[in-house]
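A single chain, nothing else alongside it, follows as structure tokens in the form predicted alone.
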Amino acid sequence: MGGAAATLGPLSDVSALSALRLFDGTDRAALEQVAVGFEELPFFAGDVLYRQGDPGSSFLLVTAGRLAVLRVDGLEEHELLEAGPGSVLGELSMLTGRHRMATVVARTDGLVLVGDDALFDRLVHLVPVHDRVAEVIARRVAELTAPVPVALADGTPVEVRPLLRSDRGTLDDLIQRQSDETLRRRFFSPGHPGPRVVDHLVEINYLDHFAWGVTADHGEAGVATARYVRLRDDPATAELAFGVADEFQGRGLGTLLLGALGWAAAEAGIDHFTAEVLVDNLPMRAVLAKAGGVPEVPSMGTVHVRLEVAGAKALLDRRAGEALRLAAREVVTAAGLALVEPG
């Protein structure tokens, strides 16, 4: 961190937390349990608290002052936002194991609290904090990410963008339109999934659970989704799932979406994909094979396939891959900055 004169010290007063809107509704006993893990760090205008590309093993909670979050692309520097009291910065590196994705520079004098990954895990499990995180992530992703126009193999134009909570109705409509055979291949059962399943499909944090949605007719109709979910016991691996409307099957959407997931996963620090596929789901098995998917011996009617993220990325041409990479990067960045309060 910058600021040669700044030194870390223990948090002196839990009221520094209770004064922040982030912790509204959190009882004092819970705050005291979190507070003991923080250290205070004063900063001064012009200090660099961390730099893009640095290894990251801590996060910052701003209690006073303003900080600018900057990202460097080539020779250009972009200010993503200004963070004020109540903002949390830097947790993305802990969640993904990747280096810092942005630089944080002090605009004014102020104070941050510094915590490690274990403390961050405790913090986001405080119920009021967790709920606010989810809301801000969804809002920021909606603000930062524009749909990516892509043409299917037959020339049909579609748009690809991250799936949001607000897409629940569109997703439910897509599922309701699907045939029993399509549902069987997706959910391993011909029946329509219940509301709780649909709710789960839009509970996305864009780091451990990422989903793309595809629309046609200028965004009016949802025609496909694809997602990965990071494995808890193997953070560099994620499981895949796809859902494509009957009328859009066999038109290259599966290949497009597997490639799109590859670009998103690479931004989130994922190296491998796995998928459980019904033995008779030959179209999906063929798509996974295109990306170098290696199937295991079938068991109980399903086959387990493992593939490298790099193989999935290679399914897309350079132009489409770059556009989706940039869109995914914005989403991952937004997820990492989701606890930021306006400066």
Ligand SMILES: CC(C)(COP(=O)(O)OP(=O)(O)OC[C@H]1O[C@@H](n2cnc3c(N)ncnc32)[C@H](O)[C@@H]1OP(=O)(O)O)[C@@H](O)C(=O)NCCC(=O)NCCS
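The model shown is predicted, which means the values in this text are computed figures rather than measured ones. Numbering follows the first chain given and starts at 1. In this text, rigid core is short for the largest set of C-alphas that superpose within 1.5 Å between two forms. First, how it differs from the form predicted in complex with this ligand.
Comparing the forms between the two forms on their rigid core, the Cα displacement of Thr108 reaches 2 Å or more. Core-superposed comparison between the two forms: CA of His192 displaced by less than 2 Å.
The Cα shift for Glu203 between the two forms, taken after rigid core superposition, is smaller than 2 angstroms.
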The other form holds:
Amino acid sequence: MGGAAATLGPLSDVSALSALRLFDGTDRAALEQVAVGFEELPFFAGDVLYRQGDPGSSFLLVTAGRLAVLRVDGLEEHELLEAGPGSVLGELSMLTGRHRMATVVARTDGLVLVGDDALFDRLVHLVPVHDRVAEVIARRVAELTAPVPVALADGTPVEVRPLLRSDRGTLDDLIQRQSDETLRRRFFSPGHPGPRVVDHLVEINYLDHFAWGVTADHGEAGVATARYVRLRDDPATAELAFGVADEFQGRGLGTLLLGALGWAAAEAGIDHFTAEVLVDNLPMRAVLAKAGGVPEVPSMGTVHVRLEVAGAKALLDRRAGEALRLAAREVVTAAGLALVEPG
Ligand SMILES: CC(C)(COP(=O)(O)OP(=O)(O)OC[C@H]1O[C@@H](n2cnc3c(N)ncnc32)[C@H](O)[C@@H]1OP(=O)(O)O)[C@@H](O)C(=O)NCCC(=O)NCCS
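Any chance you could show the form predicted in complex with this ligand after that form predicted alone?
The complete assembly is shown below, putting the previous chain first.
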């Protein structure tokens, strides 16, 4: 909490929480449970609550006043947005153990509540809060994603962009078209996955679960997805999964998507990937090996592969890389700020 002059004290009044839109629909008993973990910190116009690059072990919930969220890029500093009451700030670096990704400066006098990761976990598991976070993230990401055009090695044009909830139908079509062998390799069992599995594949928060989607024919046909899911007990590591349409396999998409996942993961504080691959899935093993993936001794027909995110990032060539890097960064930043209420 570099720079803030005032000192912390326990939260005195739970009504500071119930007034916030974030907690609409949350009952008082649940709020009281959350409230005990918070400490209050008054701030004054001009205070720096934290700086980009600081270590972060807490998150802030703004209950009064306005704060600017600033990002320094090289020598330039720009305001990402202004945060008002109800905003949650700093949770991403707290959860990932990474340094603060932005600087937060008070524009007015006000008050924040300071909490730790155990408290954040309790907060996002309150059902109304969880639903609101999911809805805001989905809306923000949908608003800002522009597809990145990429040409495969054979010249075929495709478009790559973060997968959205609204892609459920397209993804379902893609899964229905897949061969039994592709489904076996992807889901480790024959046959089509049920609707719950498909729902889960588009329930994406872009921080712990990120997915790219690829379309061909000017966005008409879904031809691939690739995702990672952060491990709960090791937040700097995420598990990979890929699915490329049969007619697009062997044309470079798996390699491109692993590179693109690498850039998104780096933005979200992930430094290693793991994958569980069927022993006979040689194309997947080949793609992972290109990124430096090291296989463990196979067991029960599968092989566990671990690789550095840096190795995945290196797979992207410069032309596709620059645009996908920017798209990944924009989406992860937006998801990281999803709990900000405009000031
Ligand atoms: C595995 C999969 C994602 C790879 O995507 P892709 O677009 O086919 O991959 P790429 O074209 O980028 O690369 C495939 C690589 O495998 C290599 N390969 C293909 N068949 C191979 C074989 N029998 N032995 C060794 N290498 C092989 C190719 O030569 C290529 O490597 P190269 O680019 O160095 O030549 C895709 O094939 C797929 O969706 N398969 C079915 C689902 C699946 O397996 N999902 C993964 C579950 S974790």
